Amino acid sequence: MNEDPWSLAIAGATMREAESGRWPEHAWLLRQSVQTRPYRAMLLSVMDVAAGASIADVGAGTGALTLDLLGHAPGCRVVALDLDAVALEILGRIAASLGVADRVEARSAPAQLTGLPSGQFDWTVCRYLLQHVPDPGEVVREMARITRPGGRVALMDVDDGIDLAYPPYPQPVKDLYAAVGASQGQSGGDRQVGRKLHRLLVDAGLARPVVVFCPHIQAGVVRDPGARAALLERITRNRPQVVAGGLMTPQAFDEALEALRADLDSDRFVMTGEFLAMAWR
């Protein structure tokens, strides 16, 4: 993968924070954001964000998308919103290390009640947020409110229904993925929100919605140690919720995790992906 200097600088600064030991609860998220940067680049390539644009990143977390946007649209300014004050502190540190702290404003606020003025932003975006909230429509309506007339709202999220694998996964691995998705549903999330993004935009009163599917394709053995570690860490972090929700016993989870670990050596074609949906205010 050929990457531009800005993307490489973000990856380096992000990994330094992940490995610093300062953020034990967020290090996994930082490592994952480095692994998923090619997919963000693919999404940004179909978003014509103009230089100097004003942008709200709703559910910004540690700022993976915020930082990408700062390089993608020179001179743009981003308001990064999240309830996680520690994640925003990490974003501030990375932005400062890259020399762009003056173009980022971090605010701790709920996605459905940002407290921002109406009609303020050229773009209002969120990525991997709607799968976690009990009422995505409420969030999208708030995003529409703070976007200026003629501006755009962009929603980026996953859909577990888009999962092609050949040869098929072993049954324990299928059971593990299903349990993790069901656990998110038990807590009010939705791992199939991707197919609903178009309707969410329409219901928020936005015009001319466009939907793009960005595939993630693995062909062969998963050789990248970073990709392996990020996947296993993400799944492992769901163990308490899966067990507490009665979706798997501790023993079944651990056995399925070992099956997944072994399965990463399989020569397999896999396609998953995420949806980008955009519409005009």
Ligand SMILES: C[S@@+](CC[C@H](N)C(=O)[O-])C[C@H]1O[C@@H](n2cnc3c(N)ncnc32)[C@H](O)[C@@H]1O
The other form holds:
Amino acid sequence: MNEDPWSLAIAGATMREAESGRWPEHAWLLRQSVQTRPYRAMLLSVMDVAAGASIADVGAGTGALTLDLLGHAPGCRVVALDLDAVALEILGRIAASLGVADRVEARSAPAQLTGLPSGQFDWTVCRYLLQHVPDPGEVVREMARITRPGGRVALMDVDDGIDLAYPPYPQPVKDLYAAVGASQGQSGGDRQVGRKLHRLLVDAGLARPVVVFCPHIQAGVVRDPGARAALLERITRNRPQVVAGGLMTPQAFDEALEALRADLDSDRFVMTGEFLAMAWR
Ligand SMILES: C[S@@+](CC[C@H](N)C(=O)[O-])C[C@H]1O[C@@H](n2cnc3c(N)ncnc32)[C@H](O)[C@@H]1O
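What would the structure be for the form predicted in complex with this ligand, given that what you showed me was the form predicted on its own?
Next comes the full complex, this chain leading.
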């Protein structure tokens, strides 16, 4: 699956940056980008982005979706916008190593106030950002503004409410996931934003919204070392906020993390997922 040359090239260049030791704060995001590629492929397959399209990727990070789009729609150009200049620097390095830097413009700016002209883009996309911001409506309205009439806005994000596990997780692992979700909430985020994407598009004045669910299924033991590392890194980086927010003691966090590490060897069926919602300007 997804072993086309472009995907393999992206994965190789992304993993080189993740393992270079240069970006300790971003290694988890780079690994996550590689791990979640199959789901982005499902999403891209329903987006029908035309060759030569102009696209804005809002909250582009290290470029997971930006890089996919550059291969998916020949000749397209992407403005990759993020608050994090280091993430954009990494994106620039990966794009350069793939020979597509001339089709990406990195822009360090807030998603709520992009500074981009109105009505410019064929597509404006946003993946895994809305779960982090206190007012996602503000971001979606800005996305609608910069999209041309007849263009489309696409949102992709998680919803932790969808989590089927058989057999159930051990209690410390459940507590750990709950604490990490609650911590994101304390910082103004929302890991149940997936179910709200449709409403956000409608409230931004966009037309004919469509919502697609993209399941993530892990059946059996988590064997892939990259998947194990991406999950453990994502959880571990939340330790300071979880502890500072009084959600777990340092000892409880560390014990639960060990329980999670051991649990990756368990034979379990898990389904989580993300939503894609898109609508017309
Ligand atoms: C989890 S990452 C997702 C990155 C990328 N879209 C992906 O799918 O891998 C969230 C990104 O949103 C960025 N971000 C958070 N708040 C932002 C804001 N208000 N404006 C712009 N970017 C923001 C972060 O810097 C980070 O790069």
